[in-house]
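The chain below stands alone and is given in structure tokens; this is the form predicted on its own.
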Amino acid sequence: MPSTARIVALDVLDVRFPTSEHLDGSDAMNPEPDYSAAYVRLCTDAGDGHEGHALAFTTGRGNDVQANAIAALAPYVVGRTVTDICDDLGGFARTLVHDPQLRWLGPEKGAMHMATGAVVNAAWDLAAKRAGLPVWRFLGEMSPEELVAQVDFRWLSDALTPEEAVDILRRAEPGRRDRIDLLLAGGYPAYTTSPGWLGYTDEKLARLAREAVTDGFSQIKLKVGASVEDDVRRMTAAREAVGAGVRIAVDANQRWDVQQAIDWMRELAPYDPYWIEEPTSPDDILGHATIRRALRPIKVATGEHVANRVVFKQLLQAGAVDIVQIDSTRVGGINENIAILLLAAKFGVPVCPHAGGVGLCEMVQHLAMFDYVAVSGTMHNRVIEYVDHLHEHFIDPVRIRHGRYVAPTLPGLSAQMHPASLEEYAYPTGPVWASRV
């Protein structure tokens, strides 16, 4: 590819899925979600036919915010040389997220850090297109100090330094190759939500966790919070599906007060929950560090609306939780998502993304490969969340065998959707959406 090749567009679509229709994602904050993408597509003039796509989730009202959000930052980014960005994907990420006047939106928060993230996961899908590598073996074949170099170490220095950094993934490195075989041969864990969905009778919870159990999952998660009576009777019916050997984690989306989510879940520790998932506001650092207290030996899961690697480096600090869930499309990107790897590995703290939604268990997927691969080492009670809907619209979807992930082959970060799904689902033109609004 010749070094002038550039970026010649930064593309935005808004592209929604009717999911509230059959209350698919259903939770007790979200009780009728359209699982939705502000999807971006990078296009260059290298002739090489490789171009970046990525998305920023969204839950449907609001999406066109975000996808104007992302096409703010096109004139940072068209007219840049592929190589300038693909060979300083650190340098890249900064130079957005440390715009002086775009982070007042922020900082580091909210749609426009979304925004950032969405343009940066693409510019690694491109990056790795052009390696031909899948992203997780794109990273894990990174040294040390290329993976530090992605890192913004600005607020973290305090827990953790960039030597710091080098020497986790030092550690790790011995055993890299046999890691990356490990993974092509068996994949990684998964477990799964579908049946857990809120806006689900018991009978259909009940049919899809025996469902599960069969398919080689060896955790299942239910959504509670709106009703203590009614997450008690889907709890008794989930556990007598699955039996006790069966981890059953729930999750309320943010739904309690502290002692709220004590008291509520001191109600479900008779049917044993592994983990209770987003308790209170993901923002409340010392909030989680109380519910964590008080209802050991239940595990504290939290992440996937942390905004940050700030705040995600308190949480730990606090000892706030059990398990780091990381989200391919909360934060900054690849890189600070790198950070967060880092940090949990410092603390000794499991991560297990979040996922779900539409194209996020494409994403996360090589998040998580890449920690075991070169940052933890290890696949000892980290499991990658699955939901079964939605993986049609991707040209490299999940696929899941005996309950575990399948590493992905093909270049790129499997986030690229199929054109004839992006005209069906575009909002609100799209022939799936013009006789709805």
Contents of the next structure:
2 protein chains.
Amino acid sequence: MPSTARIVALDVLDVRFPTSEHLDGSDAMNPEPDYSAAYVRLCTDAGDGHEGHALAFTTGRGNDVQANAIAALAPYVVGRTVTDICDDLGGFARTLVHDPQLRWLGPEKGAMHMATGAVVNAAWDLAAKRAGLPVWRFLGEMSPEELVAQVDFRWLSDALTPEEAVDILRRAEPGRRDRIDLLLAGGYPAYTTSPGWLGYTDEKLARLAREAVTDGFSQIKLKVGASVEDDVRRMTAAREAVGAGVRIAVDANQRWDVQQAIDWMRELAPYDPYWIEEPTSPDDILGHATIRRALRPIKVATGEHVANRVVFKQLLQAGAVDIVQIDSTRVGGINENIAILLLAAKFGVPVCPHAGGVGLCEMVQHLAMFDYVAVSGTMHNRVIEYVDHLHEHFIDPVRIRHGRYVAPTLPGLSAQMHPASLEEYAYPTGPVWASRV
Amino acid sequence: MPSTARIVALDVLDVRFPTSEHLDGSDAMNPEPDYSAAYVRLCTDAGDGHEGHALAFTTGRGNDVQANAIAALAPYVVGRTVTDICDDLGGFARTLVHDPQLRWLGPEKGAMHMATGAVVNAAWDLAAKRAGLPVWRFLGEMSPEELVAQVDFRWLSDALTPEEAVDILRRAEPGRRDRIDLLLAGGYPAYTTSPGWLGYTDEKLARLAREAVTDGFSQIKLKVGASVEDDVRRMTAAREAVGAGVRIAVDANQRWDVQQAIDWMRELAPYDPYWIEEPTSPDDILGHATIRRALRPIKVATGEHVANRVVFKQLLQAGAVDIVQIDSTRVGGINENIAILLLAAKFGVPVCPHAGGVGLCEMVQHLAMFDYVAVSGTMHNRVIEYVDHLHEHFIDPVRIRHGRYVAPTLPGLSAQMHPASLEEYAYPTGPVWASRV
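Given the form predicted on its own above, I would also like to look at the protein as it appears in the form predicted together with a further copy of the same chain.
Full assembly next; the chain just shown is listed first.
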């Protein structure tokens, strides 16, 4: 490839799925989501057929705002050489995150930061495709020093220095090759949220929970938080369905105030919930710490709405969480997620990624597998969320075998959708929406 | 006015001022801002001539993203009756903040939350104009119960309950009328940042600092954080210019890591800085607490980039700040700022609003004066920031007399700009930009 090849286009598509029609994805804060993707595609003139694809996930309304925020980054990308970006993804991410004018819209949070994450992830997809590797292996081939160069340490040094990060990565270096082989042979453990949506009947919940166990999952998750009576009844049904040996996590999707979370969870405690996820505001570090102290040994988990590495840093410093739930499209892309994986390793807290939505399983599996290969070096007490929705729209969909993610082998980030899906679900002009809007 | 009058339009304008050409507003994180407004106008068919005007402030690039986020709220506003909105501004704000799909883009942070704030503030402007009162007096006429109904207590109850909020407001009720008279007679204390921009020469800094003292200001502020040697030199020049009796605050605009903030400020301590503002990430509650403990008696201030009431709650719970700096366009509008004023009152921490930019002085003065009238009941150790830029574009510009804000008397929020300014600085088509872009 000529080194003068350039990014010639950053295309953004508004793609939405009418998931609200079946209450898939319904929870205490998101009663009727239409799972959506603000989809980004980087095109080059390299002539090698490679494009960079990624997306920011939203739940419907506002997907146009998200798409517009991504489009605003085009001047920072179009016209740059492919090697300029792909050979220094850390520098590329920093130019987007620290633009002195755009950062006012955050800083490093909300729609603008998610837009940065989508563009950064598309660049990683392109870089990994050029290298002929799935992203988890592309990352797993980097030296500790190369990985640390991906990370923006601004605001982290009171918890993690570059030197400490190199040490963490060096300690995990010896077993990398074995762990890659283990992943290729046996995959990475998953848990399933598919039985537990709030809009499902008890019967459907129990049936799906039993099926999950049959399918090999050793953990399921229920949405809670709308009615404590309903939650007790649903938790009872779920526990009866799966027996004592299967972990049941519960997820309140931020519904509660601090004391309310404690009181509510005490009602559910007899049914042995494994973790309580998003008990309150994702910004409430001190609140999570209080909840965790009160509810021990029930674990506290959060992260899918945690805006950036600075909030994760404090959740760890304050002893506020037992589980760090990274998300592939909330923060500023893979670079910031590497920082969060390193922070979690430093504090010895397991990372169990959030997924579901559109393409979140596809993307985040790469981060969990990279964590196993090169950061934490272990799968102990680690699981990736799995939801069985919308995978058919992806060229390289996740595959689950015996309750585990099969390690992807195609080059890239697995976020690329079929052209037909992009067309059919385009909002509001695609055929699926033309008849509805 | 017929009670069937409706909101018939929500117009959004992208207005930018080329302030970067003179380095007005330059600081360690914002070297060349073009102060900008994503401007919103609510029009009704009431036939009474009243419109609701407000804006979200940005620093240039990204103002289009902000404007687009505001436009996405039009379906939540257009078609509703004027009384439906103006008679229940608390309910109106909650419908925008808690939309189950839009909230995914935050929740309650970044571009989407600022958009909510702009629209909510425009509704307050409309409501106050209909009542024939400036917003600070419109608020000051409300009963404690009416004020508490404006507040969204979600995620606050571990620090402040509605009952406590009513108590705070009841305690301040007796003196309201006297305090209104005192404000009308003598205004509210200001401090000025105009001398201290990072792009100014030492000579300009010293000259402007002396002028500030002559003009009656008893506090000025310097931008710091780019070079410790420069800061020591500039601080020396400023202290020499103003003497020992004038407070000099310094502002690092988030430039430092935690330990760096402590080390840097120890170099400046001999020159008696009054407060250090934004020493580090606005999300870093624990970091601010560490810095405050290390630097006592230098005060720690932050707030202009604090995303929402939940982060302010924790800054107060953690004893992380001596000064709460509310901003009129960062959070979800006047309703959320009422919550923050109540939290600050509960914890006994003074509120010294952030201002400057475009229209921030005009809007935030109403909140500080309302705080004095009905919440804290005191001006002790409280000052509103003042920057002498861009006021000429406003129909009801702030007026400073002897270093104090003159209490505004025209109805509304004072955010309405002259039609000619909106036209001239429209981006990118207005005459000011057509010759530049």
